[in-house]
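Coming up is one lone chain in structure tokens, specifically the form predicted alone.
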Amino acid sequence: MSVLDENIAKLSSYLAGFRDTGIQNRIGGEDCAGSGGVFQSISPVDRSVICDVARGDETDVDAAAQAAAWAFPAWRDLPATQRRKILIDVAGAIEARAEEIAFCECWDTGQTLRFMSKAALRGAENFRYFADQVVQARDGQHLKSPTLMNITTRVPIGPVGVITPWNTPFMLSTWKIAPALAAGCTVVHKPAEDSPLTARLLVEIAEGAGLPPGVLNTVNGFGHDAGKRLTRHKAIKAIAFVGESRTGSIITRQGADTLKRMHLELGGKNPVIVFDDADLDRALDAVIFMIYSINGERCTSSSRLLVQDTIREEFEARLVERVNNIKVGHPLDPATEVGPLVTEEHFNKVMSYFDIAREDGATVAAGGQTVGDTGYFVRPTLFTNADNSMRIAQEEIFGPVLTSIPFSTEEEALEMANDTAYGLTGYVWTNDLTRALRFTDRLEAGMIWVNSENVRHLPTPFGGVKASGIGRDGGDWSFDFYMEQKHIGFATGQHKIMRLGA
């Protein structure tokens, strides 16, 4: 039996419970049917039905918000050391079920095992990291003035809503949920309707590890009813959202009437700029990794290659050779590098850009084709002979598709890099330190890596500018979002108070 056959057999055992009972909403520690009936989760690998999923609507969100509000005082007031222990236990429980999480995520989203096996463990790392920050999360400052001892402190904001996407859903959910719980908030989680499996596993794991009922509630459903109600609900004090920029704009409007705090991690059309003095072997590896890993379905992917014209021909030729060699296949095959796209709708969207590229005058130098006829598989694709005004250079395709654009000068590269509605990440490859300093200072992006691919370090701020979002995740920045800052002034003597009407 091959490794793939063994993995498929394991997957069948992991999916048995989902197939038998479907996925229920989890509200206040209880399984609940969806008031909106059910919808089906479809695997992008072979278009088969995985299971029925409870479709939550406004009624279910109301119940979940009430459960989160009920559970909030006790969770807020739990000693920090006890809350820390629970979160560490959650991390350990995630690690114990990491293979199950990874296999389910591969089947549900089409992501490959070589990446999802690590994503599950990163989820545990997120819980463990923020657990270690619990004790000092409320710590403030002593700001002395002539007449007062001024103390700052932070308190949890209250019940929060977390809305997560379908690309690497488990890891991204833990990025949001772990710091919220560490801060002392309770959570209503609405996962993407296209990837509900691991959200169910997360709430099961968390409660099994000792998280009290109602602290984490999961409501499955669609954005126009369940999501809309969550963003408008008075009991929900903040919304942490990961997804498209257009959806982020809608969510902001929906939360306006309740003055809801928003953290928005949105789209990107991120440039990777390769100068002719760069280490071209390492740059080539990084360019390929940052667009074709995770099936290209990542907000931080470097989907625009800006390559200096003096090395363009050689660099693109090497790209074509490597891109044509990327293995597309079953996501549970350890050799697979790119799996199927997540849904038929998204598959059709990505495919549409092949014709758009040709119509605009670009060349499909590699890929531009489907693979097989059972699932949503697309060959990794490279567009050349492009310019920055083309739709393929301006619109977020969110698939394994790279657009290569030449530049001649540093100033031209900077102008093109910034000529986009987005500003999430940027990647700069050069061995000229002063150029790197100049360029990164003027590059419009929330996160920039020099001579590196995206290497996430949890204490650092994660987020974008322009249409790529509002706010930052990571380290103390997460606590700034999930907690309210308070100031308390203590008089140190009997200072003069102005007397009116005396």
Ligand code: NAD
Contents of the next structure:
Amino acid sequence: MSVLDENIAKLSSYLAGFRDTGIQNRIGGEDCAGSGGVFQSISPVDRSVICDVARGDETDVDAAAQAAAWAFPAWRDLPATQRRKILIDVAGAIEARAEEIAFCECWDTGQTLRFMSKAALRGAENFRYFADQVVQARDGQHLKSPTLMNITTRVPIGPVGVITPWNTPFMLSTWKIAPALAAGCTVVHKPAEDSPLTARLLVEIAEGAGLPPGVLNTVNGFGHDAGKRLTRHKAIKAIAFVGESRTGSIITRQGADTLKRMHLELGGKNPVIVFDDADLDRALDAVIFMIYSINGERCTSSSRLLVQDTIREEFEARLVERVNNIKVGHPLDPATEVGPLVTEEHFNKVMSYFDIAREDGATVAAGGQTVGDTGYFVRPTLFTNADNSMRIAQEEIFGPVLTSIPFSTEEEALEMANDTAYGLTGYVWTNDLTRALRFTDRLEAGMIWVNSENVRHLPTPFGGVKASGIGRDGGDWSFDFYMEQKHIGFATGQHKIMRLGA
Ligand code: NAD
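Return the structure block for the form predicted together with nicotinamide-adenine-dinucleotide; the form predicted alone was the one displayed.
All chains and molecules follow, beginning with the one already shown.
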């Protein structure tokens, strides 16, 4: 039996529960059917139905918001050390079921085991990291003035909504939910309709590890009904959203009437800039990794390669050879590097750019085709002879598709790098230190790596500028979002109070 066959057999056992009962909403610690009926979760590997999923609508979101509001005071007031212990237990329980989470994620989203085997562990790490901050989360400052002793403190904002997309959904959900819970907030989670499996596992695991009922509630469903209601609900004090830039502006409008605090992590069209003095072997590995790993369905992917014209020909030739060698296949085959795209709609979107590239005059130097006819597979693709004004250089394709654009001077590279609506990440490859300092200072991006691919360090701020988002995650920035800052001034003596009407 091959490893793939063994993995498929294991998958079948992991999916049995989902097949038997479908996915229910989880509200106040109870399984609940969706008031909107059911929808189906489809695997992108072979287009088969995985299971029915409860379709939550306004009624279910109202019930979940009520459950979160009911659970909030006790969770807020739980001694920090107890909250910390529960979150650490959740991390341990995630690790214990890491394989199941990874297999379900692969089948539900088309992500490969090569990358998803670590996604559950990253999720556990998110819980552990924020659990360790719990004890200090409420601490503030002492700011003495001549007449007052001023102190600051932070308190959890209240029940919050977390709305997540379908790309690496387990890891992304934990990245939002773990700091919210650590801060003392309760949560209503609306996972993406295209990837509901691991959100269900998360709430099940968390409750099993001791998270009290109602502290985390999961309502499945679509953005335009369940999602919309969550962003408008009065009891929900903030929305942590990850998804498309267009959706980010829609939900900002939806949240306006209730003055909802919003944290938006949105799309990107991130540049990787390769200068001719860089370590080109490492740059090549990083360029390939940052667009073709995770099926290119990654907000931080470097989907625009800006390469200096002096090295362009050789660099692109080496790229073509490597890209043509990338193994596309079954996500549960450990050898697979790129799996199928998440849905038929997304597959059609990515494929449409193969024609757009040709119509706009670019060259399809690698890929540009689909693979097989059972699932949503495309060949890793490279466009060359492109310029920065083309749609393939401006629009987020969100697949394993790279657009290569030449530049001659540093000024030109900077101008092209910044000439985009987005500003999530940037990657700079050069061995000239002063150039790196100069360039990164003027590069419009929330996160920049020099001579490195994206290596996430949880204490650092994560987020974008321009159309890539508002707000930051990571370290204490997460607590700033999920908590309210308070100032309290205590008179230290009998200072003069102005007397009116005396
Ligand atoms: P999407 O915006 O279509 O959906 C994201 C979530 O929003 C889903 O749960 C969806 O149901 C919900 N939603 C949709 N309309 C809504 C509405 N009107 N009200 C409330 N909720 C609504 O995004 P997607 O296609 O699932 O995900 C891909 C996008 O996410 C890409 O643009 C990618 O760059 C972005 N992303 C960004 C980051 C980041 O950290 N910046 C991380 C991952 C993904």
